[in-house]
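Here we start with a single chain on its own, the form predicted on its own, put down as structure tokens.
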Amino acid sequence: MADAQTAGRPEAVTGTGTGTDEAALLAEGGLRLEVSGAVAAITLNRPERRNAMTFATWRGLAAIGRSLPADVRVVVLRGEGPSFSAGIDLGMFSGEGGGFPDTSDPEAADRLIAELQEGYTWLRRPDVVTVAAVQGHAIGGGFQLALACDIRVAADDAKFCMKEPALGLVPDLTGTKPLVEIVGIGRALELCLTARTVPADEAARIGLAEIVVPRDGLDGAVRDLVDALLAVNPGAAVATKRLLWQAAENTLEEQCAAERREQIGRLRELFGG
């Protein structure tokens, strides 16, 4: 059996979908992209730094989202080596990897952070289903990357931690909203303000991981999930994800109307008219 490091990797890579400039950006950010038909695998590829992230990592993720081939239906995110991601590269505190933005111009700093957040926000698009295959540590920005995905499959050695407050920062890579939606405000406050580590079994109990498997079963579990996702009608999958993502913000009346609109669209595509 393949180990966790091959989790979600396409068996036959048909292309990266990247040009020369984008390939250089991905390499700088410690990212690898493999596309095989309807499946794209994004690998955080700095195992010597436990896949710690820099501005280049987040820009690279955003670039992947902008250039993802239209026929990709499932995106799997994984980490090379023993950890998913240790979060922000602590070298950035001393100016490595570009350092932090100059906050003397708040508007410029706001634009920069929004640019980096784009590496996470596209994972919620309705045209793809995104899966995080998590082993080892998923800390800070790594935890938020897993939270940005639709489904999290965790190895039994996975450990989640929202570390930013302990570093004097706040979680700013889109993770606060899904965290509160999943575990509630009280638990989210406890996790963030103590920066404690959540093991895989607790993550499953409180909804942070949909599936937990032994470490050596992560590859197979992700592959089975991808196969099941691809077996569903593509148009129905897109419409259903769109419905589910808006459900929390809609009133019942609004959601009922949204369901009617989506179903009419599906019936039109299936039967004409």
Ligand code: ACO
Second form
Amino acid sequence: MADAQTAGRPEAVTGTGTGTDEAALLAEGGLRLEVSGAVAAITLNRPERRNAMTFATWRGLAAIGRSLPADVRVVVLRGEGPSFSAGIDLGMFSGEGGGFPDTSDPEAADRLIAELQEGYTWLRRPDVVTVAAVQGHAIGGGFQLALACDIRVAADDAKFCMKEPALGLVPDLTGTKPLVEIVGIGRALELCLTARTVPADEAARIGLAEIVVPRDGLDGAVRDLVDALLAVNPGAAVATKRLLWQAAENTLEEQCAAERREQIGRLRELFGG
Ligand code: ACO
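Given the form predicted on its own above, produce the structure of the same protein in the form predicted in complex with this ligand.
Next comes the full complex, this chain leading.
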């Protein structure tokens, strides 16, 4: 039910179909979720810490993925304030926000990291198109979150940095695969092993951002993109995303077979049979 804060705005929910447990997790993780019809907007909402992320943030993202309403077709991820995300909350190095996994039990540590990765992996699901709207810094886990999305729209002040190796870590929030797929192994090595910051114009040039716009045009550019994505036939969008994401792994023969299968499904849906 709309209250004074939400009246006159799209239906806003914190935790879809959920309950207080998920709402509490999103609040703890600094996440805001607003669902309006076919569009879900996830906002990293700790601007005073440049949207630094904790275990609760990653668990919250995973929970959103699990409970997203079936009619959502586009998910937009953005960061409140000057930066998209400064990555892991550095307070965690001193035990805040959950501390690090106990590596004396490698299986438990493996399970924990896998659970956190679930906050990212669902963003490739074919039933939704995911869009990262990036302004300011996207560092470490923040950069990887942008990489986990299907499409990145960046403001001209965006700066991408894979900082983990500089801190003695590896990028482990699903980012190494899309990074290599997008920029190639040589560039990925150069970026990660120097932890250098990539400015928006270079990001556009090497494919890290599909669209770059002036900072004050970011929201408008994302709105236009979302409108264009929603204008396409929903079933065709799902089938095409499924096809495109498997193209790199498939042989030509496998991909041709996948195209035939998907097209037969589309034809059945459109014309019966
Ligand atoms: N964790 C916790 N707090 C943070 C983080 C972070 N990752 N990043 C910024 N903050 C806090 C700052 O401590 C500061 O707090 P304060 O106001 O209490 O002093 C506040 O956010 C604002 O930060 P500034 O540095 O003043 O903001 P600015 O816009 O000048 O710089 C920047 C932003 C570049 C992101 C800088 O804060 C920074 O380099 N942060 C650390 C980034 C980092 O190393 N992240 C880890 C990546 S590795 C990984 O994600 C696994």
